[in-house]
Each structure stands twice: as structure tokens, then as C-alpha cells.
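Below sits a lone chain in C-alpha cells, taken as the form predicted alone.
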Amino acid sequence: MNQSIPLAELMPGENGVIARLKVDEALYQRLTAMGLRVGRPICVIRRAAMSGPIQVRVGLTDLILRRADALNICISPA
């Protein structure tokens, strides 16, 4: 069984599959509305310096996530 890691730990160019969203209900609704759902592949495009936001790609959509939120999105290695 693959162990999941926080999305914030992936480096640019690394891929994974969303395994779990450990967020409150309001953020869960926003993330799923943007396409971040369990089982979807995700790729880190770039990371800002100094604990800044992370740009990810889910399907054909690019999103910018706060690092604090990315720490609560669990990813299984692809």
C-alpha cells in the first residue's frame, strides 16, 4: 500500500493522486468545485519561495493553493 504525503511536499514536476482532503466542510466544497477530488491525478507546476503558494494542475485546470491548504491535501505517489 502506498503511503500518502502532503501535497505541499511535492516538488515541481512531481505527480500524484489525491488520496484525501483533510479540510473543513467549507474548504472541502470549494476544493471539490475546482476539481480537487479523491482519485484525481495532480501535478505540481511551481512553488513560490518563502512558504508561498503552490501552483498545481488537475486535468486541464491550473490552480494556485495556499501552502497551508496544500498541507492538508494527502497525495499518493503516481
Given for the second form:
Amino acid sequence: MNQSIPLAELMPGENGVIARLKVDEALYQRLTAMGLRVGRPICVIRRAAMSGPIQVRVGLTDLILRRADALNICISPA
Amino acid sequence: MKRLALLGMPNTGKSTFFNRLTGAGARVGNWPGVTVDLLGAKILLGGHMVEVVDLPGLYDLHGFSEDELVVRHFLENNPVDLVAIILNASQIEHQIAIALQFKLLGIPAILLLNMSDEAEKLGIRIDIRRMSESLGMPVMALSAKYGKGFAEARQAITGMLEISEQRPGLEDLKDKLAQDDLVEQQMQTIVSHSVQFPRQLPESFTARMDRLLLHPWLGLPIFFGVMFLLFQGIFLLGSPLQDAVEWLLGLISQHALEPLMSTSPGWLHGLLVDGIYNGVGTVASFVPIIVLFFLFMAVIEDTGYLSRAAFLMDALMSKLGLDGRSFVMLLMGFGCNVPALMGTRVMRSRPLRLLTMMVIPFSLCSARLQVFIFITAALFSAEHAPLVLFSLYLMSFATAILTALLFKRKLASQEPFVLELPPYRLPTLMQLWLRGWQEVRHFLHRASKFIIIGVVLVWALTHLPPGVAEASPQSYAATLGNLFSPILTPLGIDTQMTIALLFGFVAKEIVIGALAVIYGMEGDALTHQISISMDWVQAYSFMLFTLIYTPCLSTIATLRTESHSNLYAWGTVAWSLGLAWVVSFVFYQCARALGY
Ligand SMILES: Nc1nc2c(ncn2[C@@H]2O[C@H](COP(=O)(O)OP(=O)(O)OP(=O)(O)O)[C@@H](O)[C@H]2O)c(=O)[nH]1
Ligand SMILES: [Mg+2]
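Switching conditions: you have the form predicted alone, so give me the form predicted together with the partner chain.
Next comes the full complex, and the chain you just saw is listed first.
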């Protein structure tokens, strides 16, 4: 049961550990700079209506990102 | 001269520190990307003249967006003595990366752990001495907003500048940053050695607020409700102030200006009193409302609600080919379109930026609001006026939406949308005072430049050639107006209003100034005159045209410089002119056909 799932599929309140960032160089840099690094625990706070963005918490930082982009962030169970 | 650069991630308080250090009035807001251009100020520090430079925030030195490029170009092309790295102490875990990157570059730097007030409340303990030792650079805790630790930070900076040598610009900055893994490792070591995080965090005020304000279904209605209440508040407080200014200007004219000017020749009296004084005075009476408007905007900006608006609106905006940040820029455009256009620099993808910049000019800015308040007050009853204003805001959104829908395919983009959600904050009175004062200064600047020249020109057009009766069919104004009448008569816009529109192209404030001059009146007399010179259908058509046709010359200039494309800038202007004409035409002709 050690498979990773996309961040976009986590429900509010669920958490996990960032396993992989399948994104291009530019976004990779941006995400790591904002604290989304491989190995860090992450928690989904809420998802906006109408398939809008999701809000996540990494450490003490809250971020919002689109579900389309969250599909490329792989989470392994905490 | 020595040079000190302030650098750090977005929204960490660089501009707040800059303002405290230099006494300048840089714009501050709880939104990543408030500062998008360089801002310098010279101060005396320990016997040296020092140029302090406030830079846009940057996520990392690899940055690709326009605002990050500003920082990179600055660092590459300008020698600096010292870099003050400012970071948010609560986010030290990942923000410390920038400090390490600079250390690798070998630039003398000092690390300021800002927002230490918030970090303390969260229970984060930072061992400053230890961190400083392992980083190999001075580290200080600071609260730029409330001033704690400021004197010490200032002293440390002064001391470091004393012994500094200016370093030349860093060429090929990007190539020097290859050691990312090393940074990653060091970060973890330093943080684990010198920072203690609380084991468990109590639910914060921000989290509780967000449960309500970001509620999946209530979030948007609450947002629009808040906006509506704000506008109500502005008018409730602003109208009496506006009346007071009008009353004061009347007094001055009656008791000082008129007696003083009684012996001067008629034309001079006309030019100075009917032209400049009435024209500028009519515009000036709106200053209280505008200042209030910007103060309310400043509060909203500083609470952090804008990022929440981006969260709530992103789903809808994505259907228009835009994103949540575009919506925030549209909101900022309600104040003034120019900073909103510049604010799009945070977007990396050019098509997304261009599309956002294309819709921003439809945002009903505060200058246009003045025109609308003025005209609705003249032509609509007190009950109807707010509804009319509201309908114009709806039109503003509708034209923006239409534009985005029409052009989203041409300017399609796939920019990822990732944004920090900062905690809720409140501005201090000092911050508000600074902001209000900035707006007054901004107005005085515009008044002395555009508005006076504008009203003098309008006065000349309506009174020349010599000997003609004011604004009579023989005046230049009438000739000019007639030139445009084939285009504007089908919209119900008469010659006088045409002159006002022509000058409104330069800046919307001139429109009301121009009307005061054209009719040679001010205050109640002017409103009365306008109410008999046109009916409500004409007035509404005029307002629709004013809303859509073009914001002002500064906006056009900004469109051009930000896009680096004449074609884009003039294309955007042509589109809005055309759209304005069609909308006003359809409205005017339909209303008339329906018998209004
Ligand atoms: N609590 C607290 N808030 C602060 C402090 N310093 C700044 N702020 C707030 O943080 C927000 C961001 O401040 P700015 O000075 O605009 O930040 P900046 O780094 O210039 O941001 P950008 O220009 O967007 O990169 C504002 O709401 C400030 O009022 C501080 O020491 N403590
Ligand atoms: Mg700033």
C-alpha cells in the first residue's frame, strides 16, 4: 500500500507526504521556493466549488493551487 | 554613494521596512507582488549617503516572471554594497534558501527575520546567535510593521555599510546558482539547529475566518456583499465631505477671489475664475471621496482578502481564459488601472498577461467614478442614483467578460496557478495615513499637470476666436464638436459633451472640470444646468461611452510599455473605442425606440 496518488485527489482534512513533483523546471523552482519540497508533509484544507483551486498547508504556509496543477504532485500516504 | 538593496520573497515586508527606513511612501499590501518595479530613496546613514532600493519580491533567482526579471537585471547591472535579505520568520523553513543562495554568490548580506511578532505568537523560537554563526552572516529579528528590532537592524546595517566595498554587478547570475542540492542540505541543517517549531498549533484566527469567508457556497455571496457594503460606506462618509469642500471653495471664491479679481479685465477674470478655479475646484471636490475610496482599498488590500478573492473566483475566471490573479487585478483596477496593469507582471505566460491587460481597462476606475457620481447626481433621483452606479459596475464586468471570451482563444495560455494565502492582517493607522497622503499627492500632481492644462484649453476653445459668445456656434469648441457630430449624434451626445469626451481621453478628471468650464458654472448651478441640457437617456449613453471608450492616456502608455507592442496597445484602444460606440448606440437607439 505504498502507492502515491495525485494531490488533486486528496479530500479536505487528508494528508500525506510529497513524493514527486512531475512538473516543468519553472514550476518546480516556484513550488520548492514556496515550500512544496519532496519529503515534506502536506495537508489539504479545502477545495473550492465548481472544481476550483484547492488550499493546502505545508508547514506553516498555506497555498492555493489549481486542481489541474495538483494532478502532477504525487503524494504518498503519511 | 553606497547602495543597499532590499531583497526577499514576495510579501515579506520589504516595502514596509523600506518605508520605515527611508520615510518614503512605497505601496504596501498583503498580496504577493505589490511592488513590481524598482523604487529608490536616498538617506543619510552613519555619515554616508546611501541609496536604498526596494525590489520586487522574488521566489528564487532562477525567476522567469517580469517582476523577477527586474530584480535579476538590477543585480546584474548595478553595483551594491550590501543586500538586506528580508524574510517572513514564520516561513523561515523554506525562505532561508535565498539567504544561502546569496551567501554562495559572495555578496555581503544581512538577514532580517521580519514579522517576528507573528512568529512569536505562533510559538516559533529562533536562536538568532546560532543561526548567524552557521549562516556566516548577521541575523536579526525584526518587526518592520510595529518597529520592534528596527533600531538594532538599522544600526547593524549602518555598521556594515561603513566597512563595505561596492561589488560590481553580478554577471551571469543564473549560471552561478548551480548548487541547489547543497543549499537544500544546508537549509535543513541550519533550520533544525536553530529553529524550534511548536509541537501543536491552536486553530488560528485566520483559519476560523477562512472557514466562513472561503465557504464553498457562501464565499462568493459574502465577497460581493462585502464589496457592496464598502461602496455604501464610501458614499455615506464621502458625500458630506464632498459638500463641505464645495462649500469651502464657494466661500473662498466669494470672499477672497471675487473681490481680488474685481478690477481685472473680463477675460482674465473668466480664465482664472470661470476657467481654472471652477474647473479645478469641481474636480477637487471629489478628492475626499477618492481618498476614502483608496483608504478602503488599502484596508482590503492589507487584510489579505484579495488572495481569498482569487481563490473564490479562479474557477469562473478559468472559463474566461484568465485566472484568480487576473480577477484581483481587475479589482485593483477599480482604484486606478495603471498599477493594476503593472501588477500583471507576476504572470509568467505572455498570452495570459496580455489577455489580463486587455480586460483591465474596462475596470471602472475611481476617476471614471467621479464622472458618474457627478452626472447621476444631476440626472437621477437620490433613490435611483445608486442603482445607476451599480448598473455601470455591472457593465464594467460585462464588457471585461465579453472581451475575455472573444480573445481567449487568440491569447490562450497554460500558466499554472499557485498562490500564497497569507494570514489576515490589519493596516496600522500610520500605513493608512501614508496611503491617504499618497493619493492626495497623486491628485495634486495630476491636477497641476493634466487638469489645469485641460481646463485652460477647454476655456480657450469655448471663448475663442475673440468676441464670440461663450460656447456659441461660432466658437472653436463648437467647430470641433461638429466635426464629431456624425459619429456621436447617433449616441445622443451633444457638442458640449463631445468636448468633454475629447479631453476625457487624456484623463477622466478633466471631464467634470471641462463641463464646469463649458457651462461656466460650478456646484449646484452646474448640476442644474446639466440636468436641463440633456435627459436621462442621453446621460446614460454618455456614461456608457465614458466607461468603455478608453481609460486615459496614462493607461494607454502603460499598455504600450508593459506589452512592448504598439500593435497590441493601439489594437486594445481601437477595440474599446469600437465597443463603446456600439454599446452606446444600441442603448440610445433602443431606449428612444421604446419611447423613452
Ligand atoms: N505582522 C506583521 N506584518 C507585517 C510586518 N511587515 C510587513 N507586514 C505586512 O505584510 C504585508 C506585506 O508587506 P509589504 O511591505 O507590502 O511586503 P513586500 O515584501 O514589499 O511585498 P511585495 O512588494 O509584494 O514583494 C503587509 O500587509 C504588511 O502590513 C511585520 O513586521 N509584522
Ligand atoms: Mg513591496
